[in-house]
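One chain comes next, on its own, written out as structure tokens in the form predicted on its own.
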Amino acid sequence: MTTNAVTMEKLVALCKARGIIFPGSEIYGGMGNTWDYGPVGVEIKNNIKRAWWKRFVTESENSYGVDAAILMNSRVWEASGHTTSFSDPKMDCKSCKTRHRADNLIENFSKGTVDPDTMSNDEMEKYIEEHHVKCPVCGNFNWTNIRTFNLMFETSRGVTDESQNKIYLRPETAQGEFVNFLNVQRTTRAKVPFGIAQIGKAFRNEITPGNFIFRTIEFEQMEHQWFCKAGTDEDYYRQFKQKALTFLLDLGFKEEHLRFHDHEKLAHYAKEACDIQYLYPMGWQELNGIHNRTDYDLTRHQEYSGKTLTYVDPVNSERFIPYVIEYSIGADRLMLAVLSEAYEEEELEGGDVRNVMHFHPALAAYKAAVLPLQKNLAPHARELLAKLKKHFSVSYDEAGSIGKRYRRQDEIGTPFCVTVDFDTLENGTVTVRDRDTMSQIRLSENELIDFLREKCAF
């Protein structure tokens, strides 16, 4: 039985102890909102990205990948509107000098019953004043007015002061897909509708610290833009809502931990928009977004670049600028959701408690752990390890009792433990222990690769 629910404190402690995620620059006292993925964490995150890419690119009949540059011509961000409108509503507490997002203050105070996305800055200020919303740090009510704070990191390009030009670290990856629309279409001979996908780093100068890896200043996005003809956009929007949900369910998320949140207040470019929210340890929060962006993006880039981004239908020669259905999900937010969903403290017979991460086997850092029952069996165990490593990421552990080694693997979510014992030397069979049920079976060493391939597929 599960003894208690997951908390952020437990996740952070487990991640640090087991090499999943470490605080950024920790030996120097850290740096707010930055985290480093450890040996176990980087494998899990890479597996998350592989599963997403497989579902939305590899298995899609008409989707293609790109890896666009992080640094782009500054005109890109003028066309997208980021240089003028990409900002957060900030308020400073005059008493303790901390800075806060006004929308977060309202959402936390109202416990999610008020949606600040539907409110103007004046309306948010009025709400905070009327409800006497206090600073969550010092407890005082002593706010500045709301000020907008641009979220893009600025830098300069050039070898001398005179030649420097202002450029930006990209705050999103989507623009790299939009500016390459015709390049991808031309080189793949793709016909509308088709998709362009990308996984890459983005950067936002967030002031508010944000719940472990939920909100960070450097993060990784997985985005898919679906280019389609006007009139078909609403159908595709509904399809991607369902496809995004199905992906999460197939990863093992419980349906009651997910919900759609349709936007009432739409961005200037959007015709329809919704989030899929996940029940994180800190409550319901956005996990991914699906947006009907209309033809706004390609139209703007055509206007600012002076280059035509019109698609010509090869069948009837019709010319049009496609609409875009965007599906965007943060790899780090999905990582946090995967960790939260997998975590369990299970009470065993006799009162012992084991921590176990119930990852989908495809997401686990290691598909199996090879454990020699005794150290004198290590040579054969290492031979088996070498064979398995040609096909999977596999770990090895010979330190401590077999029970303690099982527990260590449970805590990092390894789905199977393969124990080499004295029977292995006699008949070539090994004991395979299942992480979730703790049941054991014996298999021939020759059957292991096919067994793991079947069990760990996505």
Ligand code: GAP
Second form
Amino acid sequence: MTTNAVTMEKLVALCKARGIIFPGSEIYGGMGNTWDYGPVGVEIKNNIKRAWWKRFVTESENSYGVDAAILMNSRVWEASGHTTSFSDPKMDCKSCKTRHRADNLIENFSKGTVDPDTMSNDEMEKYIEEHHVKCPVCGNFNWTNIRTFNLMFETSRGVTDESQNKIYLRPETAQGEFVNFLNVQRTTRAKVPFGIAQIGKAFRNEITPGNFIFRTIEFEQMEHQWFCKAGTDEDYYRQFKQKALTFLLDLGFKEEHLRFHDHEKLAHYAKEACDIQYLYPMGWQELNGIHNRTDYDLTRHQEYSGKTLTYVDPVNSERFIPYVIEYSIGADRLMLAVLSEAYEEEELEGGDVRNVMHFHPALAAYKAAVLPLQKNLAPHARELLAKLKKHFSVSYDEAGSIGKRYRRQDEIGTPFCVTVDFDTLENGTVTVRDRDTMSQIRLSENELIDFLREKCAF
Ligand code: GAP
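Return the structure block for the form predicted together with this ligand; the form predicted on its own was the one displayed.
The complete assembly is shown below, putting the previous chain first.
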């Protein structure tokens, strides 16, 4: 039986205590909204990225990966529209000097009943004025007008002031896929439709980062661009909506915790767009986006680079610039959803409560934990550990009672605990305890690798 709903405070505390995620630069007092993944967290995040890559690249019929540079020629961001259009509407509170996003103020004030995405800046200002929306920090109503604020981090390259050149930390990975469109197409001899995917860091000078790893200034994106012929784009857009949803359901998300949200106000490049929202501890929020970007990106890069980016159909020699269906999801935002979905405080018979993370076994940091029942069984347990480690990430624990050790593994979501006892020495069998049901079976050590492989597959 579940006793308590997950809250952000509980997740943050668990992540810190169990080596999942620590505050960034903690010994220096932290650095606002940066987070460091610990030994358990980095395994989970790597597994999330691996599952995504498998589904959208290796298993996919015609998709290819790239790993493009974070720092790109500044003209890329002019072509993409980011230097002019990548901004948020900000308002400053003149009383307490804090900065806020106007759209967030409206969303919070209206408790989600008003969608600021459909409003112009003038309309947002009018709403805030008419409804007397106060500063959430000091409670005063003393706003500046809305000003737009570009979210790209700037830096400069070159060793002397004279040669300084403004460059940007990429705010999305997508442009690395667009500028390599023909490189990938030529070298793989891919025929349209085909996909290019990438996982990598992106940076945004967010005005109001927050909610743990939900919105940060440095984060990882997993993006997939599907290049297709105009006319087929709407069909592929629908297919990618479904594929994105299926991926989440296959990772173990409950259907009632996910919903589509169509965009009414479209980004400058989009013909149609939607999010999949997840029911986070703080409410429904965007988990990923799916956009029909038309031929906007390739056309703009062709124009700004002066290089032709047309595709030539090998069958009929037709030349065209493909449309793009983009599917984009933040690895950290998915991590937060995975953590939130997995969390349970389960009341056990006798009134005891165990904290358990029900991760899909493929996402769990450790597939198993090897636990010698007593310390003198440690040499044998360590031999087994070494064998298993050749195949999986496996944990080991010999400290404290077996019950306490089970609880520690439950808290980080290890799906199986393998106990080495005296029968192991006699007949080569071990006890395997299931994290979710807490039921136990006995298996021979030789069966263990196949068992774990089958149970932890994605
Ligand atoms: N290339 C399209 C693009 O970047 P987006 O909706 O701005 O679109 C895509 O971002 C995804 O990246 C989001 O759905 C979210 O999962 C993640 N994301 C965006 N900004 C983020 C931030 N500041 N912190 C963490 N994740 C973020």
